[in-house]
Amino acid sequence: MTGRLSGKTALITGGAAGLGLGMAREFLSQGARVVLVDLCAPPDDMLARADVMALMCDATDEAALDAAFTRAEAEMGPLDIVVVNAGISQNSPTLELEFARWRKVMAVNLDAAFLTAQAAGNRMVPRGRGAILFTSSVYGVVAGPERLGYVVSKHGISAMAKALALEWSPHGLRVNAIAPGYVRTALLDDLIERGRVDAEKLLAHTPMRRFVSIEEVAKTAAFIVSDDASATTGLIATADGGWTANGYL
């Protein structure tokens, strides 16, 4: 299959479902052949096709992670793209915010993230080429209220993508970010439905009244990391419909 992601291999974490999924199934249809990291198995028509390798993997363990990369490349071939996924939302008032919970999110959005990113990094840097996407959020370039957890980790995210762009471009690597705005999946869903999230507030203050849909940021995920965008680095890419131009409601 041609395409504009034609003889890569990608590995995803968090790749079993949601915007991971997503952006696994968008490279297939690019010609990348992908690895899906994740604690859950991805959809069946995934696990028939040869192109796909599924991985079951807490991210947030070194020593498993190591091992994923490993067989990855082993089977698959060298990784050209990883995108550092895997992640948690954390959504209710400070106040109430048990610290158990804060430091899984920390875990999860953080710990999971370095590495993963370190993970690469090592086999990447030697060979002195590679793409790095770390998926931020509209919370990592803004804040908001009662999401503490969130907003912190994934402004973190967003360091954590500029400051490897400046270490690892040197060495032949692209560090990127895609900072998603409200995706309709099943998470936002749920937020809605538990009156955790006001959908027609959202949709007000997004210029384009209306949500992100996840074939969309795939698309541009898949822009990032291509060779199209091979002066592209330590970008913090929106793709939120305009929200945060919009400032904070």
Ligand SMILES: NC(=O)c1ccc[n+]([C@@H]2O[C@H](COP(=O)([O-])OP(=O)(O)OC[C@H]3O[C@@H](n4cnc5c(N)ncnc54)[C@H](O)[C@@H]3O)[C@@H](O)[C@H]2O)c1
Given for the second form:
Amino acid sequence: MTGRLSGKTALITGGAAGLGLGMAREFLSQGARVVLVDLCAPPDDMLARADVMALMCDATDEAALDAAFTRAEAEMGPLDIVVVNAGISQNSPTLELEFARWRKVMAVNLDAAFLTAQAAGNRMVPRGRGAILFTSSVYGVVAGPERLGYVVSKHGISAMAKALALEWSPHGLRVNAIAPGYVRTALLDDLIERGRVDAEKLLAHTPMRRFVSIEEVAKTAAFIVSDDASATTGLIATADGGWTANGYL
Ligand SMILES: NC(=O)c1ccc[n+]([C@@H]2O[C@H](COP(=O)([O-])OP(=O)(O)OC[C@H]3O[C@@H](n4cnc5c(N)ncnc54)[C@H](O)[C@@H]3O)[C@@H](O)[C@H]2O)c1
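Right, the form predicted alone is done, so what does the form predicted together with the ligand look like?
Once more the chain from above appears, this time first in line as the rest of the complex follows.
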């Protein structure tokens, strides 16, 4: 298949659902082969494809994650693209935030991201090429109340993208982050259902006055990891309908 990502192999953590699955579908449509690393299995249509490999793995488990990378490269070839995407939300007043939940958010959003990036770097740096993309968030760019663990972990992700761009770009890699606004995935649906996010207020604050779609985030991600963005490294790219630009009440 020809396409912007033709001949590339991409590994995506958290690739079985939501934004990660959307990126997988977009990368496939642009010609890539895709490895999905997730706690869960992807939908059946993905399992049926020869250009998709699904590996059940907890990205916070260093040994299991490294084994997944090794298996992915053995069966699908050297990885050109790694998307560090697995993440969980945390949305409650800080005075009610239990330490165990704080630790869990840091484990998935930061520890797993470090392990995934290092597993990618271990393989890509010696080869002198590769594109790593982190899924940050608008909360990796600005803060919001009553989601301390999420804000801190996503700022950490944005920092990781910039710091690794400095460290690995001299070796031929590109390291970037995408910062999606509010996208209607299971993660956000749950927050709206529980009354933790007010959809009406959210849209009033968004200059485009609508939610961002999974497909829009996925297309932006596909561009950033493609050779068309060959000068782009250390970028935190918002895909948020203008939400972070809006400081106006
Ligand atoms: N949905 C949004 O509005 C939004 C906005 C900005 C950023 N994000 C970020 O996008 C990323 C994906 O979120 P989403 O909305 O698609 O969520 P989601 O819950 O729909 O999907 C997340 C996927 O990650 C997997 N996962 C969770 N923990 C894992 C682990 N330890 N190891 C392996 N896989 C694991 C889950 O099984 C799931 O398939 C997250 O990093 C999230 O913070 C989401």
